[in-house]
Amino acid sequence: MNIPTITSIVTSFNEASDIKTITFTYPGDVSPGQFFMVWIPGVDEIPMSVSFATKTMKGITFRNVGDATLALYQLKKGDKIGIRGPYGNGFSLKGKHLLFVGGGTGIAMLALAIEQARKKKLKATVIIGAKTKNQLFFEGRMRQCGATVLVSTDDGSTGYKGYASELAKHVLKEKHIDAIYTCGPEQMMKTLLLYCKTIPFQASLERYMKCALGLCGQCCIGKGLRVCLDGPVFDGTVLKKIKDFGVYHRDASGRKILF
């Protein structure tokens, strides 16, 4: 599992503004929530959340934001790329009303969780965010699976106007939620926990990970908790005691950044 896979890429298509899905062949099992060290070969290796999995085919969805995912997203069908994983801790589904709130590319990480919980006929409100509307993706694939959508964008090009956040705190006054699962953006993640006094609360973190094994400590949050072997998913009782979580992350020389 620690040596890359070569596969090649099956369909890689546009899901919304810089924002693509490629799916390619890699067997096994994964949990939602995990992910896979992609390999762009003369490029770089890096993390990317598993959006879509059956037992022969697995997807990854992400945007364009850098020379990694620059070239990731430059590749065309029968390209090759190389996979490890799956790695870390997934979601825990509890309950029978559960909340999923993706910001930004968030979604793609929450994706299968939801499929997951609607498989297992648990109510699912879905909130996905986004800053506009030509940046809003899996909306359909969603509704599909009989999740209930809402959708906010922060310049109200398209449903609610404002963050993801704020539509959430809407839907905890007006209905029962039992549990939240989020990813996107941290600062957003941890303005969702501060709304839960006492309803179970997991979210995927992201950081720079080398390894993937937990042996650099690159991705180390906390005292000595490391993204890749103890998350990415983690609970709100441990992600209350992080001091650094929503505040700042480190960079590939470990420099703090700020959010």
Given for the second form:
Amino acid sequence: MNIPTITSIVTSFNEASDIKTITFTYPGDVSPGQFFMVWIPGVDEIPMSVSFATKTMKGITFRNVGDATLALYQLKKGDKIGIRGPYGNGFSLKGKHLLFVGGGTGIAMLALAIEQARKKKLKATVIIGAKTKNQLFFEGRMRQCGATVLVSTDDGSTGYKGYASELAKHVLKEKHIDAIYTCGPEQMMKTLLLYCKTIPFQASLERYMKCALGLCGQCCIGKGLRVCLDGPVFDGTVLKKIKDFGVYHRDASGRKILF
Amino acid sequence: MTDLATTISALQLKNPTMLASGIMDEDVGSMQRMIDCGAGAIVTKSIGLHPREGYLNPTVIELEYGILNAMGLPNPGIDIYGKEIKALEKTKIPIIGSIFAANAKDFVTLAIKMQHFGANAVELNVSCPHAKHYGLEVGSDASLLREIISSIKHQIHIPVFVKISPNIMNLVEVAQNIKNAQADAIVAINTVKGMKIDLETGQPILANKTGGYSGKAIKPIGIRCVYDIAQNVDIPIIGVGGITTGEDAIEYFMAGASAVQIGSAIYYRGPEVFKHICKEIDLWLRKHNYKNLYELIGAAYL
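Next, give the form predicted together with the partner chain, keeping in mind that what was shown is the form predicted alone.
Now the full complex is given, and it begins with the chain already shown.
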């Protein structure tokens, strides 16, 4: 069965301006990079990457951007949501020194992978990019797990002034990086893919999803690759052949929308 | 390998497994993948005149014995979707354009456009159980259905298939009506109208509340519908509903289907399901000393 399991919100707290984490009881294993379908009864059901995970508890971190995330944003301890999943493939961590690049809320989906890398005693350099200082989050959490954290803001209000991909370009020149993992705005990830040349690369993609079961085709990219099931994490070698990558996504009707 | 070729009206299929409408047919890439996975024909998602977003999620859930969906006929409109069909023009696999509308005039416009964009046949969706003013609401009106089919037949030269619903009492009468209006084949069945309620919230899970049930659970319903039509109406039938294995397909052929459509089984067995089912049909035919599919069609009532 793939139907939502109803659970109650245990905690809800602000991470940054307009960004919240909610946690809830939901037992089971999750691979870093996997996602849940989160049902807000009477509102919508949306895909959300898992940002916190223990054996019994899980959490999601999101920006308040639309009807569904607004509803999630307003939920309080004890309120009910439905969860199904986890879905998708997740990251596969390979190498000794890994570079993680999270743009916008992308760091939320990378967080578990970074913590897993540190548990395996791998060296992790993390770039967290945001538009401005008050939208940054997970900086402390990432330092706490032993990662080297670099920050970029578009307006220069803190850290490197510019896009996370540009900061990554500098890091790639200075350090020997074995693999790159990224999540964020697709054009930023596409630029990063160009910079990384032959270094193994994995990116997590976001698309409008409906079934999350690999059936409806709504989230397909390239030659029928389902972001919900064949992804959401794709290798750079695959992404280089996909014309859609960094160019367009589809709305609920299937119309192409340019990034 | 036995001969798995089959014919439906003017369409020649190298094998009888067609992709059902609404599954993995969002764009040229997904349809091409289904062709590469062995589909003998592709039915597009149901396309209307204008872009339509469909319902909010949840739109699809998997239950114990099948899949319940209420997508709400999302589609980008014929003029945009036509480019996806046109991009498949080099394929030798037949492409069947599924269309929906509320009246004969719009159906004719869509059918003409489908033909123009390169579709090899059209499939009329007059059976979707969960879209107001469309689908089943159209298919339940005998004179409107006759008018739609006749009008289209006068305007296009490619075959016209009509997909019908199991959610009706007068199935044979409707099938006869479709045959009398000169349709080229009947596709049976569309999904069975159903609902799932979440116990903790007391709410139907699908945003649209009701949806269409597909997958393993509905196979006996599809078999019965195909059998009833085949016995009473002389028209080619494409069987659909719960086909997951080669033996499921064999059962539909015995009931009178000349080809089958596969949708939910992509969830159960992956996109390679077309190849798997063809292989299983072939094995069964050889084991039972059949040389081709034609010998088997209608075996249950002949």
